[in-house]
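The form predicted alone is given below as one chain in structure tokens.
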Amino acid sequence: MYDVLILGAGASGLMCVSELATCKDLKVGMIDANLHIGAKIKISGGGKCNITNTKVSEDNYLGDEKFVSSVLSRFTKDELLEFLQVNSLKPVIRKNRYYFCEKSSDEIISIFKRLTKNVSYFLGEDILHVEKKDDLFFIKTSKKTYSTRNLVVATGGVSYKTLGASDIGLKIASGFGIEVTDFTPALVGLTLQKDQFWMKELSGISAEVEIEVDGKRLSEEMLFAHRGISGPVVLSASLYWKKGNMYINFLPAQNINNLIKNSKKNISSVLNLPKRLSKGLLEALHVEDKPCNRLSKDELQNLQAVHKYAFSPAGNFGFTKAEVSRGGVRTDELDTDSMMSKKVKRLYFIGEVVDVTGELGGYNFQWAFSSGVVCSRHIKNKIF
């Protein structure tokens, strides 16, 4: 028997049995299906996982912005900068905000099992069924059951199937009376409509542009892609994007009225484009590309649309291609103080299988890695 069981070995359960470790009286174990851990954190970030963000707010993020703020004040970015400070990791910055590792994902990944040294792991076991009987929880996996006092559900959601990715944080929360909010795909490229059509023909060309999506503004590169579009800042907006109208600002530095004034030049010169991208669009809007001082009242209103081009995806790329699953276990079934169910004493439910998600650029790791903390500090603070 076991004092804390923690499911999934991905970084919100690696950081929670971290903290765990440092209690030498804590019979603590971790069970994954994978046979190796933070399978996930090692091929992120192009293998250099992007640990987390200049700036880290619950702006950020899709869910309740109390919740997300509670648990993110609770261990910060600094204190996590801080953490891997003290264990001789120095992140870089890339793009002026992103937190990668230096070399690779495997620094990271060293440092938790430098600290998880005691922790007893079972690995390659898929997680079958989990049961509260009396005062334990007895958690069938293919292999054999265990049984923990307290139990951590750290499986996050259901992109990288190739991962052992599976949807089993939910039935196990389901199976005690838990809502949960049912997984999507998301930071996923989204695909196009017929009238969009014109963008497919751009397959690899990206741009800097700004997307406006339910209220909020995301800018960083876009990227034409085979089946729609995708990129960083495409990522991010699909996070927000449910159904209807999207938008997107080509020129968000500049204003095309001063592009065009009193200029010879044709249209897709001035515009500080792609060439092709810079036709594509003109032709999208109605607009013959011909010089500036020649183009009708009606061209011109419509080339204002080059700051508003709206349009509704016809859908996203699917889970295959996702990053994230956006969904979850329902913030308003958890105790922002501790992550432990409200309604399952000693049942805490930690990172992406939450239903809290945050945009690209570091946010769900950070996420997971606060979750974990404040999870297991709780733990710690009820049995010592």
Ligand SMILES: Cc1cc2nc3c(=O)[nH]c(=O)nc-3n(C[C@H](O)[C@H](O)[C@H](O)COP(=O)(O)OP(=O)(O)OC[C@H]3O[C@@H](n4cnc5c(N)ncnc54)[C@H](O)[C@@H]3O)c2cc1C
Second form
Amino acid sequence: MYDVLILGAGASGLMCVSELATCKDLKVGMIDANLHIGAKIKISGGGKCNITNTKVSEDNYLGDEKFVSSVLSRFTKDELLEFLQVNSLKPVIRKNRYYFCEKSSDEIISIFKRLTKNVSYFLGEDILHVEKKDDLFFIKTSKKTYSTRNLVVATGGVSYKTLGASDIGLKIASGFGIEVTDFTPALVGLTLQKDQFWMKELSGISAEVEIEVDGKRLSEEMLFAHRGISGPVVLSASLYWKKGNMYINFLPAQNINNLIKNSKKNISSVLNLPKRLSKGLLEALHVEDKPCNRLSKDELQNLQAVHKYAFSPAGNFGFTKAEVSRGGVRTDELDTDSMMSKKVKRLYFIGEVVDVTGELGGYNFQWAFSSGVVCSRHIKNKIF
Ligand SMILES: Cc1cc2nc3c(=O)[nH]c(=O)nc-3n(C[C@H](O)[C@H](O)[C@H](O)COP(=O)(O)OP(=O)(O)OC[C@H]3O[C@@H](n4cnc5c(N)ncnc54)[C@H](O)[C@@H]3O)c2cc1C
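Got the form predicted alone; any chance of the form predicted in complex with the ligand too?
Time for the whole complex; same chain goes first.
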């Protein structure tokens, strides 16, 4: 029998168990389907793990703002950076905002391995079912049944099934009558409707754009892909998009009217965009590529859409490509001080399995780590 069992050896579970492992008297165990811990950390950020961001606030998340802000304030990005520093990991900052491991994600995984030496790992076991009898939780896996006094569900979302992902977290919650929101793919590329098929011709091209979606303005690189659009700004926009239009500003740092004013050059060469993109965009806007001073009134009018191009995605690239799953255990079911279920005492949910999803840029690991620490601190304080 365990004092605490953690289901899922991903980012949130590992941070939680690292904190718990500091209490030598606690009998702590961790179960995961994978044979190695931190499978998603390993491949994240192109193998270098974008750990967190220089600016982190509830505005970077889809979820209940108060809940998110409360959890993030209990283990901030500065505390996370301090934790990394104490454990000799010096992250590098990219693009002035993203914290990455310098060489490889293994730098952070090895911290967790070191801190959890006295934790019992049960790897290569599928979690099948959980029930509670009297005061104990019983966890049935593909190999055996475990019992524990405190149960932490850190089983993440359903994207990237090849890395052990499953919806067991939602099944466990639902089994206890805890309300959940179904998972949908997020941080994912978007597919095109017929009238935007012109973008298909641009596969491989990228541009710095601004996207406005559901009241949010996001700026970063957009990438044209074979199936649609992708790249950092599109992935973040996918988080907030449900249906209808989003708006792309292809020239966020310039004003189209200033660019064409008094110019005799062809319009495609004054737009500061890759040539193929300029040409495709002009065609889509029904603007002939001719000298700027010869544009008709209608063309001048149509050209304004370079700042607000209405884009209505057909859908997205799906769970196999999505970096995260939107949805999860509803936050009004959880206590913000502990991540414990309000309905079931000593049952906790942390990380991506909770209905809080961050934008691209290290926000999802920050959430996983913050919620993991909030949970472990509560368990430690309660037991000792
Ligand atoms: C390609 C990719 C790149 C990413 N890059 C970044 C990045 O750079 N920065 C960032 O902030 N976020 C990134 N993310 C998102 C981030 O990885 C997740 O949000 C984060 O890992 C969530 O942590 P978690 O602990 O909640 O879940 P996970 O890390 O997914 O861990 C859940 C664990 O539970 C286990 N599990 C699930 N079901 C079962 C079951 N039935 N039986 C046994 N075990 C089970 C899984 O095997 C897994 O190990 C990326 C995601 C992907 C897919």
